[in-house]
Each structure stands twice: as structure tokens, then as C-alpha cells.
Amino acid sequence: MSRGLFITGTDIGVGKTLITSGLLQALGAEGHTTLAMKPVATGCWQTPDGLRSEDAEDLIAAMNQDASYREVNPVALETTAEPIVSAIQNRFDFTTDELAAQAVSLARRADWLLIEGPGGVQTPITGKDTTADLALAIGFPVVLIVGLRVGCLNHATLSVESLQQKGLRIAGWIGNEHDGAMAELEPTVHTLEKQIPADCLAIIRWQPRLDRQRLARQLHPAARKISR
């Protein structure tokens, strides 16, 4: 039976794509078939085959089953801006229900489908829906990526409250020290463990050259815990 996770973050730039790619490889190393989806991508560039997202292509490289680019990234937007702003600028109409239906269809083709949501939990993606609404429409448990930096306690608390208000289940959270600037890391992580009502799946310490393979090895325990 196929299973899925919806990966979201406390903000933009917290490492969602890198961690989603690492989880895909870690699940693959555990013997699972994997697919990925980035429903909405902004800042895409033109190619002979159409608009492409670097993040979506990273996910495609990390999954181990075949899917078309359009299946992985159904909404590709050229303007670098919030999804709703980019969609307006590019005159691109879509609904969360359409994206959810595509996710459900894709999930049938692998043991695991990992979906990287756009922006943070409360990022608007249509005129009425946010990333959390998209997660709710798809129905997968959520993994919250916490960018470990000053202000993350506030961002994490607000994100958790938003997810809970939507009735979403938090499968776990991953802390990512993505820029090496967190001075009081250990007490911050300890506080987050008290604030977030879900397991801490991993803490990724900052490294100057953290590639996907090395990250996947660090995420193997998280993948085993998720797939139990």
C-alpha cells in the first residue's frame, strides 16, 4: 500500500528540498519505491521542454521511480515571488483540489510519495488556500522542517498551531542548522522538543558541503522511524 508525507517548513529557505531529497534516498536505501512531487514551484526558467524548477529536478534525481516532469511539478511559474503573486503575474489558474487529485494518482505508483509544499505552512497559494490547506486536501501526515536560526521558536510555534487548527497530523519534525549561525543550538532544540507535539526525527548540523548522499545517510534513522 502506498504511503505519503507532506513536507513543509517554518519559513522559506529552511532546506525543504535538500531534506526531502535526502529522505527519498534514505527510504530508497530501505528498499522502498519512491516518487516525489513539488506541486507549485516559482522562479522557474525556460527550457526547450518548458519551464523547469531546480528544486523539482533535484527531487526527480532523488526518487527511484519514473514520472514525467509535469507529474512532479504540475504548476511551474517563472516569476520569483510568493506562489499566489507569481500565479497572478503569470496568469496561471489552479486549485488545491486539482493538485490533491494529481497527488493521489501519483501516490498509487510507489511505496512512498513525498510532497514538498510551497513556502511555509501559511504561505498563500491561491486566492483562498494556503500550503496547510493543500496538505489537508491531500491528506498525508506532515513533516515540519524547522530552520534552526534566531526566531525559530516563534516560527515553529505558529506553524504547529496552524497545522493543528487544520486538523493535520504532524508525523515528526526535522531541525536544519542550514547556515551555521545558531549560537545556542542545544537549548533551542531542547525547547523545540517541548513545544512540538511530535517526534524529532533528526537534527541536521551545518556543514559547508553537505551533499544529498551524506544527508541521506544521516536521515536513515528518520526513514526507518517513519516507515515503521
Ligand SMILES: Nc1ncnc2c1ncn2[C@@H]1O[C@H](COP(=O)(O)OP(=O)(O)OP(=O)(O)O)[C@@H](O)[C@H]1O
The other form holds:
Amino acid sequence: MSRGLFITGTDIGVGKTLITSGLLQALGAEGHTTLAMKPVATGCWQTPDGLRSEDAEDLIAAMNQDASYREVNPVALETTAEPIVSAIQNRFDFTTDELAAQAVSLARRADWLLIEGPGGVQTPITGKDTTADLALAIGFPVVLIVGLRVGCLNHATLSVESLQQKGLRIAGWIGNEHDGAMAELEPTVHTLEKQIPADCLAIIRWQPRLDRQRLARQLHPAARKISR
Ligand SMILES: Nc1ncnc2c1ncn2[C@@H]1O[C@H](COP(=O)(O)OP(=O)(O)OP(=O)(O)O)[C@@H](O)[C@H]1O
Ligand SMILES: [Mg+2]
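Following the display of the form predicted alone, present the structure of the form predicted together with this ligand.
Below is the whole assembly, all chains and molecules, this chain first.
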């Protein structure tokens, strides 16, 4: 049976790609076949084969089934800006329904499809739709990556409220100390646990010397919880 998750975050740069890659590796280690998708990527660079995104390349390296680059990253935009700004600048026209159809079709080819959503929950991605609308069109439950830093209680609450307003199911949340060690981490996590009406799947600490394999191992319990 094919299953999927839509990974979003409390902000840009909170560790969505790193954690999605770790979850793909952890699910793979548990014996599942995996595919990934980065539907909309900005800041892509030109190659002889077309535009490429670092996030999409990371996800491709972490998944264990084959898919073409364009299947993983259908909308590759060259400028580093908000997705909607970049799409207008690059004259790239797409709809969330088209992206959702591609995601649903890709999901059939593996046990798990993990999708890294653009930006945060309310990031506008077309003139009409946000990241939350894309998640809704795809229909997968959402995992919220909470960037653990001062201010995250506000960002997490706003993100959860937006997801709930759209009627999206929150499969769980992962706290990630993405920005250096956080003072008062434990009481903050304790407060988040009370505020977010979903399971805390993992708390990932800041790694001054990032070890992706170690991070993936830390996500094994989360992968087990998700795939129960
Ligand atoms: N726990 C951590 N320890 C060390 N470095 C981290 C940690 N979490 C994230 N980072 C680093 O922070 C940066 C941002 O992470 P990442 O690219 O995964 O975020 P993102 O949410 O996918 O960003 P974007 O919104 O641009 O797609 C990367 O350089 C990543 O290696
Ligand atoms: Mg990313």
C-alpha cells in the first residue's frame, strides 16, 4: 500500500530537507521502498540537463527507488525568492492541482512518498494557492518541522492553526534545533508538546559538525511511529 507524508515547517530554513532526507533513509532502513518530491524549488542552477535544486538532489540521494529529476522536482525556478515571486519572474505557470496529480501518481511507485513543501504553511505558491492548499490537494497527512529557537511557540501555533483551518491531519511534529543550541530547550519543548495536538515524533539537537547518517539513525523511532 502506498503512503505519503507532506513535510512542512514553521519557517524556511528550519531543516525540512535535512529531516525529510533522514526520514527517507530511516524508512528505507526499516525495509520500505521510498520516493521523494520537492514540487516547487527556488534558487536552482543551470546544468546541461536543465535546472537543478540542491534540496531535490539531497532528497534523490536519500530515496531508494528511481524517478526522473523532473518527477521529483517538476517546478525548478532559478531565482532565490519566495516561490510565487520566483514563478512570476521565471514565467513558470502551474497549478496546485497539476502538482497534486503528479504527486499522487508518483506515490503509487513506492511504499512511501515524502514531499517537502515549499516554504512554510502559508507560503503563497500560485496567485491563488498556498502550501497548505497544495497539501490539501495531495491529501497526505502533514509532519510539521518546528525550528527550535526563541519565537517558535508563536510560529508553531500559527502553523498548527492554519493546518487545522484547512482540515489537514497532522501526523506529528519534529522539533529541530537548526540554528545553534537553544537556551531553555526542555521547557520550550514541554510547552510545544502541550500546544500541538499531535505526537512529537522526534527532537533533533543542533549538530555543530553535521553527521547525516547519525541524524538519520536518530529518526528511526519516528519512522517506526509513522509507519505503524
Ligand atoms: N540539527 C541541525 N544541526 C546542524 N545543522 C542543521 C540542523 N538542522 C538544519 N541544519 C542546517 O540548516 C540549514 C537549513 O536546513 P534545511 O536546508 O534542511 O532547511 P529547509 O527547511 O529545508 O530550508 P528551505 O526552506 O530553504 O528548503 C542546512 O544547512 C542544514 O544542514
Ligand atoms: Mg529545503
